[in-house]
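For reference, the chain that follows is the form predicted on its own, supplied as structure tokens.
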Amino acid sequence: MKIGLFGGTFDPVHIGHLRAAEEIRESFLLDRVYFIPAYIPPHKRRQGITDADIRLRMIKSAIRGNPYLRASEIELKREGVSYSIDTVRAFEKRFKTLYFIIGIDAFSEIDTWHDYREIFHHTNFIIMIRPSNGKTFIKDIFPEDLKVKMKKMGNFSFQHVSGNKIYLHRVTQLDISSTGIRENVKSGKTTRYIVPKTVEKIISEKGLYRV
């Protein structure tokens, strides 16, 4: 089976995940994408998150009734601060092929990532651009002590070492971020069809992002 791992805080998980993961498991035939939420985010230890259970309910909530995409708490039981490497190897030991979908700024800081080299060896990548992301910027996507380990195969494809391959694919680009949801709650404005429904009465019951 070819699968998908889309790691984050999803807090909350809008319709620009929903879309991208959508149309990265058509375009790459994959057979199942995997939210998979942190349970302690690296980068985002000192802020405020919302609770890990109330995050996962969100994301089944929408990704209910797609056979495609489910939801994993992989990270969450594990507890603690959330490594990609160690969720990478978990889900190794259970599939072959693993593709890591990751955002295009987020990978801008990969080389600060625990044990970031490693997991080069352990799965291929899915990097989503925007489609005003040129040639010149895409070869310098890499830290200067990955290029070497690089070659490259097409314009928006790289091989590592390994022999797994790392991808750069245009998603349509919808300008929603859960910064700007939480926000918009704060301030008493409508999340309306830029989360889905069910997701927008977890935020209402719960009184999320009010504060």
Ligand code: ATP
Second form
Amino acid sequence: MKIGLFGGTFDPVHIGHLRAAEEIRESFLLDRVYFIPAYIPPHKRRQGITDADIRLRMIKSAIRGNPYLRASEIELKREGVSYSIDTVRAFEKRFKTLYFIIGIDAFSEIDTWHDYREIFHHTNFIIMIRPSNGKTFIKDIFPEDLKVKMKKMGNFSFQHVSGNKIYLHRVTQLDISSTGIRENVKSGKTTRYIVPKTVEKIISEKGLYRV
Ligand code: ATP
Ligand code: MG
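Return the structure block for the form predicted together with this ligand; the form predicted on its own was the one displayed.
After this comes the whole thing, all chains and molecules, with the earlier chain placed first.
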């Protein structure tokens, strides 16, 4: 089984996340993509992140009906600060081939992650990039100490010394962020067509993001 791991805060999940997961699942012929909400995201020091169980409920409601998309409670069950290395190690016990799905914005900070060098030994990566016609270079993508561990394969792919691959992949660019959605709600604007109806419903029922 080829499994995609899509981690994030998902506060809330939106159609940018959903469309990206769907396109990657199709392009890489993945059997499943797991949305994995962080319990405590190490990189978001923002106050007032929505309760993990509500973020999970929003994800579950958003992916309902798509047999390829799943929600994983692994980081919520583990509690504490959610480190990707722990999650990858746990999935590795269940599935043979893993693809860690991540936006280039998040990937560009990977050298601040807990045990980040180790992650590359346990999973492939799919990095979602913005449209680009040009070539991509190791020097532009990886932090200094990882460069020497990477070999270029094609214009949009690299191989780590472990044998794991790193693919750069274009997904449809939807200029949508959870931050923008929270700001919309706060200023009284709608979130129609930006999040699924079921997510809209949870946001209004729970009164999320109003303050
Ligand atoms: P925030 O504004 O709070 O940072 P976000 O919309 O960026 O929220 P996250 O939960 O931070 O959502 O992101 C989870 C993952 O989804 C990250 O890898 C991020 O790069 C990616 N991502 C975020 N927005 C989009 C989008 N519009 N299209 C594709 N991927 C996205
Ligand atoms: Mg983000």
